[in-house]
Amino acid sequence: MTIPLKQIDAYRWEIPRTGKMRVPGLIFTDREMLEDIQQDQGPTQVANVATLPGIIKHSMAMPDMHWGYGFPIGGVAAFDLDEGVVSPGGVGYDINCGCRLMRTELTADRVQPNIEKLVTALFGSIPSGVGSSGSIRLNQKEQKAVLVKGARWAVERSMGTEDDLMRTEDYGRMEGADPGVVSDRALVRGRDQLGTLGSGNHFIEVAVTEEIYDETAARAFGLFTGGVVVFIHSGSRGLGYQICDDFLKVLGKVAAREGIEIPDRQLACAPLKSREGRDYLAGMACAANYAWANRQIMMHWTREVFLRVFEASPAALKMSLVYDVCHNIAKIERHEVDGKTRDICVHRKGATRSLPAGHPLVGEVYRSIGQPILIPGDMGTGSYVLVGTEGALKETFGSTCHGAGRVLSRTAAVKAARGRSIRNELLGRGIFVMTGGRDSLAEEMPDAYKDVDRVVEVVHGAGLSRKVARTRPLGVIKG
């Protein structure tokens, strides 16, 4: 099925409202990347989301979009609280998969000669790979405390500071979490995975800041040219996956019961005001809090490794959190819609919040600058730090892209990598890589992803976020 697209400007393409669509679709991209986007069912999924009850304004997709479960990855959609729905497909299986960035006073000339030693130490300290388990074992009481407290649970156990919480989206804790709606199966899956990286596109990346675009914002974020930073990209592990899977079954039945016509069973949903819809949000919040605790713990261990490898004091290293952002979440937020301020439910799946200076949801530490936005690329090129804008608040409910976005499926990537040594190719670029999975390097090779520079140029040009800095990888751990 070919979806008609109408070009609005250099960065915006509209899917006109047809059939049972309640609103138009809106895709942010440029003409060159549009060709890749049209190779899969992503645009069809944008149109399908536009048929859901209570959707507001547009069904949207960012330039890193590609086919996903129900919603496209890169999808953004907001729903009225009275007439609208919540859909697990609009959040994804890896609830609160997100990215965390740390800055240091170290420079590349000191880290590059030690990169193999550093990455090896990180790999030995932070479990990675499919089904990986960590050293933290939770009893039922402690696990439920994690689901409610989020990153604060780790901070209370000396694995971080109050300052870390101030630099984390929602201060590392989502309100409304209720462990009572989480299945025993989900609890079991999450019991020994706290402090683990996981598999797939999850990673820890040691990088150097190569270019600064906005000196004021970069200074506020603690970034400087030549400075070494660390990205941590992970989520809610098996617990989040199971919570999503459990509620997809429940909400599929609710959609049928309520007479909600969905064009794809993967768009299972429930009215936001229904008990099942509220239960999903409460379970999703549990997974989100687990993910924040998970990244907080990994950051603490990462800091310890750096201190050990470089035999430096915390004061000398000045290794601190820049920010932590969600990529997969649904949130009740206050936005202006048709000239009126109201609470709505914003789904961001493979999309990042983008809030401007002065917004009350931006923590005080960055309120005068705007919210930091972290855009990881592939492990062979670079990543970006952006800052939120008024344009995103007005047009996309405060949303922007979240990464480079795939152009090859994992199966296609493995096939394309046959006969090649991705590890040696990366080493030839000066990037030392270790992995916890047999096929991880092939599945996640740079060729499997879009050009992150182009993706960022689209959101920068469209006014959805503003470029602050670009980084280049020195060493990577892939899940």
Contents of the next structure:
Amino acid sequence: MTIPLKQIDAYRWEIPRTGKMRVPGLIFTDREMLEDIQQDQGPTQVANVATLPGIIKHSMAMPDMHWGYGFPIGGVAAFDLDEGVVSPGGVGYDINCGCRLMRTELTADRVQPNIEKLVTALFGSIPSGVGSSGSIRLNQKEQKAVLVKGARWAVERSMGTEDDLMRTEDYGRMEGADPGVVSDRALVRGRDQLGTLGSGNHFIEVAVTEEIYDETAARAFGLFTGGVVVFIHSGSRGLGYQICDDFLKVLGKVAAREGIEIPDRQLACAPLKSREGRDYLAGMACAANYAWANRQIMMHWTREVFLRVFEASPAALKMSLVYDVCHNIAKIERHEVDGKTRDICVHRKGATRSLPAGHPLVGEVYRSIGQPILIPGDMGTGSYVLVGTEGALKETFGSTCHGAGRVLSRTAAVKAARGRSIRNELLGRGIFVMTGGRDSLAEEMPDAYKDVDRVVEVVHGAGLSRKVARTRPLGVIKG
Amino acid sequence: MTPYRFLDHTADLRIEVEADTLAGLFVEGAAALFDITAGIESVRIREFREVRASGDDAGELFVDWLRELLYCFTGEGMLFSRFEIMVLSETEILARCGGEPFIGRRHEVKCEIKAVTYHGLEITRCGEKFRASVVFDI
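Other form of same protein, the form predicted in complex with the partner chain, not the form predicted on its own:
Time for the whole complex; same chain goes first.
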């Protein structure tokens, strides 16, 4: 099915309201990427989301959008608390999949000659790959404490500092988490995966800040040209997948009971004010907290590896968290809608929060600058640090893109990589990569992704966030 | 050779299976799941377990069956390579599944399936054949 798209300006295309759509669709992209977008079912999925009850203004998609299941990846939609719904398909299986960035005082000339040693040490210290399990084994009581406390649980066990929490979205803890709604299956899957990277597109990347676009913001974020930084990209692991899976089944029945017509079973949803809807949010918050604890623990181990490899003191290394964002989540947030301030439920599936300076949800550390936004690119190109804007608050309920976005399917990527050594190609560009999975290098190779520079140009040009810095990878661990 | 094939999907894994009977379709779907996960050839039959699933219609039942089997691996570390369907109705399935626990030195996880999705789920009958397509989130 071809979805009609009407160009509004250089960065915006509208899907006019037709059929059962309650609001129009709005896709942020440019003309060149639009061709890729139209190749798959992403636009249909934007239109499908627009049919859900209580949706406000637009069903939106960011420039890194692609075909997902239920919502498109890169999808953003907000719902009225009385009339609207919450959908696990608008969050995804990997609840609070997200990204954190650390800065150091080290410069690239010191790190580059040691990159093999550093990446090998990281690979040895942080479990990665399929079904990876870690050195932390949780009994049920401790696990429930993780689900309620989030990153604070790790900090209380000396795996981080109060300052880390101040630099994490929602301070690393989502309110309303209720372990009572989490199934035994989810608890079983989560008990030995805390502090593990996982597989697929999850990674730890050592990079160097190559270009600065906004000196003031970069200084506030602790970034300088030539400085070495570390990205950690992971989520809530098997626990989150299971919570999503459990609730999809439950909410599918609620949608039928409530007479909510859904164009795709994966859009199973429940009214926000129903018990099942509230239970999903309480379970989702548990997974979000698990993910924040997970990234906090991996960051702690990363810090230890750096101290060891560079034989430096913490004071000399000044390795601190810049920020941690989640990009798969649904949140009750206060926004202005049609001139009135009200609470709504914003779904971000493969989209990042983008809040401007002065916003009450931006932690005090960055209140005068705006919220840092982390956009990991593919492992051969580069990543971006952006800052939140008023434009996002006005137009996208404070949301922007989350990454480069896939353009090749995984099977197509493996096919395209046949006969090539992706590892050596990356080495040729000065990037040392270690990986656990057999096919993950091929599946995740740079050609499989959209051009992150273009994606970021769109959100910058459309005013959904502003460029602060661009980094170039030096070494990567792939799950 | 397992009779399933990959269909295109940008982010995830979309497969299509085919069989002569509805029961056969459930067997082929299960075989595909374990073949993608660990290579079904590597799974020896050392024990049997009963796996049960339910759904409101054949489509939901198909997904639920695969979800149950996936949990046998992700939650309990079991791999299966033989599936004997004992009961199959519009809304229920009970099967005896043969396999063995995952052992790191003998098995290799080829691909981590995070979940079996309902997206684009289709069960159709084409002449003498039953066909299903399903998307695995990976």
